[in-house]
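Take a look at this single chain, the form predicted alone, given in C-alpha cells.
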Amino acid sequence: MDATTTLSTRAWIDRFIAAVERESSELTELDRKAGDGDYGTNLRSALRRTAANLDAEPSESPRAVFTAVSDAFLNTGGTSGPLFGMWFREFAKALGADVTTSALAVAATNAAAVVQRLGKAEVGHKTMVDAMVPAAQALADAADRGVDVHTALAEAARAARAGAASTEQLLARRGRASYVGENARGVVDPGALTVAMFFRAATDEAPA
C-alpha cells in the first residue's frame, strides 16, 4: 500500500538550498578541476532565485514548490542549469497535493530520462545521470515494495550518493569534463554530487 506522507517539499528544498550554500566552495573546486569553475556559482544563483520565487508566492503544494525550483534553474546560465530545470520540471508534473512513493518514482524516472535524452548521457559517462538513474531505480523498487515515502527517499539518497561516488574514477564522456580527459579522473562529478545532496536533504539521513 502506498500511503501519503507529511513530508514538506518546501522544507526539503530549504534544506537543499542550505546544503548547497555550505558546500558551494567544494562544488566550485570540483568543477575547476574538471570544467570551467563556474558550477558552484551558477548553482547558488539558481537556488537563491528559487528562494526568491518561493518567498514571492508561498505555497506548500509540491507542484508549486518544484515549479518554482524548475523555473529558477531554467533561467540560470551554464550547461547544467537548463538540465536541472527540466529534471525538476518532471517532479512538478508528477507530484500533486500529496507526495507518495509511486509519484516520486514516476517523477524521478521521467526526470532522469529527460536529462539523458537532452544531455545524451548514460550511466558511466561521469555526469549528473550517474546519480539520477540509481536514485530513480531505488524509488521504483521502493514503490514496487509499497514502502513509505521516508524509507524510499532514504534508499534513493543512498543510491544517489553511491552513484556520485562512482564518478570519481570515471573518464568523462559527456559535458565539459570530457574536454580535459585524464585530468578529470579522480574528481567527483559536481552535478552527480548535487543530485546526492538533493535526495539527502529530503531525509536528514546521517551518512552511512
Given for the second form:
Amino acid sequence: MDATTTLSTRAWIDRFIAAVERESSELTELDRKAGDGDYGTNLRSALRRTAANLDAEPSESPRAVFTAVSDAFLNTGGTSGPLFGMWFREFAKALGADVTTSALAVAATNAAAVVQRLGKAEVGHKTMVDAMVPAAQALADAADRGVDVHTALAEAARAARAGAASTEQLLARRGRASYVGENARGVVDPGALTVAMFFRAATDEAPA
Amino acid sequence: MDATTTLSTRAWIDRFIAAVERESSELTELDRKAGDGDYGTNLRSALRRTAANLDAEPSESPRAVFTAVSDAFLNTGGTSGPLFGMWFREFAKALGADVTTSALAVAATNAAAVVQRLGKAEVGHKTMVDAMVPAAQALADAADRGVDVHTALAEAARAARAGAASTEQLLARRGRASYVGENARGVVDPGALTVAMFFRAATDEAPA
Amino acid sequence: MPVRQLINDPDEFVSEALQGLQRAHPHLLRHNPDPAYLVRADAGRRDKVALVSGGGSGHEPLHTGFVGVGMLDAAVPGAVFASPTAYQIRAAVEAAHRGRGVLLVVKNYTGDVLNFSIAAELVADDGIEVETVLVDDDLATDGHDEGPGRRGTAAVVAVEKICGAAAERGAGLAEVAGLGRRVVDSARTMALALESCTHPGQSRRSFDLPDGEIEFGVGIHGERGIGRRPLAPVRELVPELARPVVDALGLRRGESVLAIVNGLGATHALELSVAHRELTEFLDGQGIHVARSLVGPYVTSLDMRGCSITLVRADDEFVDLWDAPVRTPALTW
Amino acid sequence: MPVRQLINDPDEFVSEALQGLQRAHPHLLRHNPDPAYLVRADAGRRDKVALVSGGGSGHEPLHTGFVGVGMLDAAVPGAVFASPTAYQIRAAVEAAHRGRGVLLVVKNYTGDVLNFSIAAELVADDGIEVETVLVDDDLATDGHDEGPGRRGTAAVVAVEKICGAAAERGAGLAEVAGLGRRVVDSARTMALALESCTHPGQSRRSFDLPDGEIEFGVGIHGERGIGRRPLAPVRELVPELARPVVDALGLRRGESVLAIVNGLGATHALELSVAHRELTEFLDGQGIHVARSLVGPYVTSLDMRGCSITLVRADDEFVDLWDAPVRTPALTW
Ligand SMILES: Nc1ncnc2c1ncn2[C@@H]1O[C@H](COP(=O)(O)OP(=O)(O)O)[C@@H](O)[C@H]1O
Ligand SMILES: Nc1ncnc2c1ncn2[C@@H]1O[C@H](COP(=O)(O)OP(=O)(O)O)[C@@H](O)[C@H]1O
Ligand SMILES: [Mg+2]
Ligand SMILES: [Mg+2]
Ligand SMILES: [Mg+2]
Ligand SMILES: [Mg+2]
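Given the form predicted alone, corresponding form predicted together with its partner chain:
Okay, now the whole complex, with that chain kicking things off.
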C-alpha cells in the first residue's frame, strides 16, 4: 500500500528543525574546518524563517508546507540556502494532498537534478549532492517495489546517511571546501549531513 | 626742471630685478620668521616672468615696461603678487612717454591707494603699505617743490626705507604675519623692504 | 577600533543607505524594504523590456544608482559583497516587469550566478519571460579553464547603459539580450589597487601593501589581485592596465572604443582625470580612437584606492545607444 | 614615502587633470592651458550673462566639473588649495564673456577674494560689466567680527546652480547677482572630518585624529576645525551638524530647504546615503521640509573622509531654478 495519512509533513519539518537546532554548532564546525564557518547560521536562519512562515499560515498540505520551506531557503544567503530552496521546491511541486512513495520518488529525483544543474556538482564532489542522489535512488527503488512511505523514507535516510559518510574521505571539487584542498579530507560535508538529517526526521518520533 | 630723458625705466627695472636676485634669500628668511617662507620665491618668479616679458617685447616706453611688470605680478601667486601687480599697474597708467616727478607722484599716490583698498591695510599694519605710503608722500612733496626726477626718487627711496625699517618693531595686523603675534616683532616686513629696494633701484648705478 | 565611517550599525548599513538614496530621488525611485530592492518610480507601466541587476553592496553607485529612465528598472542589493537572495531577485523582477519580459544583468560571481539563475527559473515558472546576460570582463581572472571564469566588473555599466537605452526605445527581449552579450564580448577590464578596502565595522583593510608596491589585477571585493608591482607614475600604470585590454580585445589601429576610467572608491576626481589623460595618450599612440569616455567612481570596492580601465570595442550602434538619454541617480545625460 | 596616488608630478597634477577632464567632455568644455582655465565649448555666443568661478584645486568636481549649460561659463583653477592668479581670472572672464556681463562667484578666502577683486577691476577697465557674489556659508568660522569672516564652502554649488539657471534663462547681470546674494544669505554649512587629507606628493595627512575622535567644523583645505568630538553613530553626528545650521538660518516648522549632503573626498556613497537618511529624519522631526537634496562628493578636500551639510532656505523661485536643466560634467539633469 502506498498512501499515508500517518505522515504529517508539518510534523516532519518540525522534527527536522528541532534536529538542526540540536546539531547546528556541529554543522558550523564542519563548515569552519572546510569552508567559511557560516553553514549552521545560514541553515538555522532559513529554518527559523520556515517556522515563522508555517506559524503565520498554518497548513497541513504537503505542498503548502514545502513551499514555505522552499521560500524560506530562497530568502537565505550562502550557497546552501538557494540550493536547498530549489531542492525543497521540487517536493512542493511533486507532492499532492497525500504523500505517496512514488510522489516522493519523483520529488527527490527532480530535486537532486535541479541542484545538480544549478550547482554543477556530481556525486563525489563532496557536496549535498552526495546525499541527495542516493536518497533519490532509494526512493525510486522503493516506488518500483511498491513499499509504503515510512519504509521508503527510512531507506532514503539510510542511503543519505551513507552518502554523507562517504564525503568524509573525499577532496572537495565544489563550493568553498574546494579551496582548502587536502584540509577538507576527514571532514564530513555539512550539506550532505543535513540531507541525511532531513530524511531521518521523516520517520523519527516527534522530538521530546 | 621736471622732464627726464636720463631715467631709463627699463634700466630701473633691470636694477630692481638684480637687487632682488641678490636679496631674495634674505627676503624669504624674513617671511619664514613671520609668514610662510615663500616670499622670495614668489617675488623672484614674478620678476623672472617680467624679464621674459620685457625680452620678448622690448620697449623703452615707461607704460609698456610697467605693464609688463604689472602683468607678471598679476600672474603670480601669494598675497604680494597681485598687490604688487596692481601697484605697478598705476605706474603704467600714470607715466607717459617721459617720466616726470609729478607723474611719479600721481602714480605712487594712486598705487598706494589701490593696494590699501584691496588689502585693507593701514600704515602701521606691518605690510608693504608702510613703505608705499611714505614714498608716495615724498614724491608728492617733491612734485609740489618741482624737484627733478632723480632727486624725487632718491627722496622716495629714503622715505620707503624709513617706512620699511619702522615695521621691525610692529605687530602685524594684516597678512600671515598677523597670525604669529609677538613673534613678528623684530622682523622687518619683506614686502615693505621690497618697496624700498624698488625706489632705491631707480637712482642706483646699473648693476655690475 | 573600527575604521571611521558615517555609519550606525553595520547590519543596517545597506538598508539605511537604500532609504537615503530613495529619499534623495523620490521622483525616480521606489524602495521596497522587505525583500529589499529599488525599482523605477514608474514601474508597472506595461510598455518595455525591463532590466534588473544586482549583487553585493559596497560597489555604489552600482547598481542602485543606475535605476531610472534609460537604464535599470530595478536593482537588487545584497549585503556588502554578498549576493542578494533568489527570493529578493524574484520580487524585484516581478515589480519591475512591464509586460515585455525581463533582462537580468548578472556579474559573474558564484553567488550572484546561482541566485539569479534560480530567480530566473522561479519567475519563468510564474510566466515572465526572462533572459540573462552574464558579464565577465575582468582580464585578471582570464585563462583558468576549469574555474568559475572571468569575474564581472566595470563593463557592467556599459551593458546596463546600452541595453537600457535599447529597451527604452522599444527593442524586444531577444534583441536587448543579444546586444548585451555583444557588449560583454566586446569588453575587457583591468584594475589596480593603491590601497585595499575595509568592510563596514571592521578595523583592518582587507590586505596590506608594502611600501612602494601596488596590487595589480584586483577585483571588487577586496580580494588580492594577481601580483604586486612597483608603484609608478600614473603615465606608466595606465598603460600597464590598458595594454593587456587592447591585446585581449585584439583592437587595431583605426578602431574605436568606449572607455571607462573607474575609481575604486577613495580615488580623487583629480587622480581619475589624470588617469584618463594618460589613457587617451596611450590609445592615441596605438591609433585607437576614444569615441566616448566615462570617468568617475562607478563600480567601487568600498574605500579602495585605485582604478580600473574598461574598453569596449565600439561600433555606431553602441555609440548611438550610449548617447541615448539616461536619467538615474548616478548617470544622467 | 608619499601617499599612494595616481599621479605623475605634483607640479603637473592640476594641469594634467584639466586635460583629462576636457578630453572626457569635449562637447562641453574647452581647455586653455596658459593661463589655465576651462570654458564652455560654445563660449563666445553673445547671448547671456556669463558665470565665472574658481579657486584652489583639490575640491573637484568644484568648480571645473560645473562648467557647462545652465551653470558656469568658465572655471579658473589654482594650484592645490591656492588661489588662481588675477591674470588667469581675467583671461577666463574675457573668454567667458557673452556680451551681457559676467558674474564672479567667489568663495570667501583671502587669496581668492584678492585675486578675484583685482580681476574684476582689470576687466571692468576693459569695459566688461562685472558683479561679484561672495559665498561665506561656513558656520564654523562665524562670529569672528574682526577677521576675514565665514569661509565659503559647499553652498557655492547652490549659488552656481541657481544663478546659472537664471542666466541661462536670460536674466540680466544685476538680477543674477541679486539672486546669488539671496542664496548666500539663505545658506549655511557645517562639516566634520573622520580623517584629514594629504597634499599630492606629501607623505602625511594634514592632521591626525586620536582614536575615537573626529574633527568638528572643518573647512576644505585640510586645516583643523573648531574642536574634537567623540566619534559617534551617524544618527548622532548628522544632527550635530544640522542643528546649528537650522538655528543659524532661523528655520521654522513648515519651511522648506534645499539640502546638500556633501562628501569631503574619500567618503563612500553608502555612507553619504545613510547621512542623507539621517538628515531627513532629523529635519522631519523639526517639521522642516526637504524640497530637494543633492547627495555626493561635490566640494571635496582631496582625500578627506567626512561630510558637510548645507541647508538653503528654499522658496518657489529657488526650487524652480534648482530644477532647471543643467548639463555639466558633474551635475546634469
Ligand atoms: N556547487 C555546489 N553544488 C551543490 N552543493 C554545494 C555546492 N557548493 C557548495 N555546496 C554545499 O553548500 C554547503 C556550504 O553551504 P554554505 O556554508 O551556506 O555556503 P558558502 O560556502 O557560500 O558559505 C556545502 O557543505 C555543500 O554541501
Ligand atoms: N592685507 C595686506 N595688505 C598689504 N600687504 C599685505 C597684506 N597682506 C600681506 N601683505 C604683504 O605681503 C607680504 C607677504 O607676501 P607673500 O609671502 O607673497 O604672501 P603669502 O602670505 O600669501 O605667502 C607681506 O610681507 C606684506 O608686505
Ligand atoms: Mg559557508
Ligand atoms: Mg558563506
Ligand atoms: Mg608668504
Ligand atoms: Mg604663501
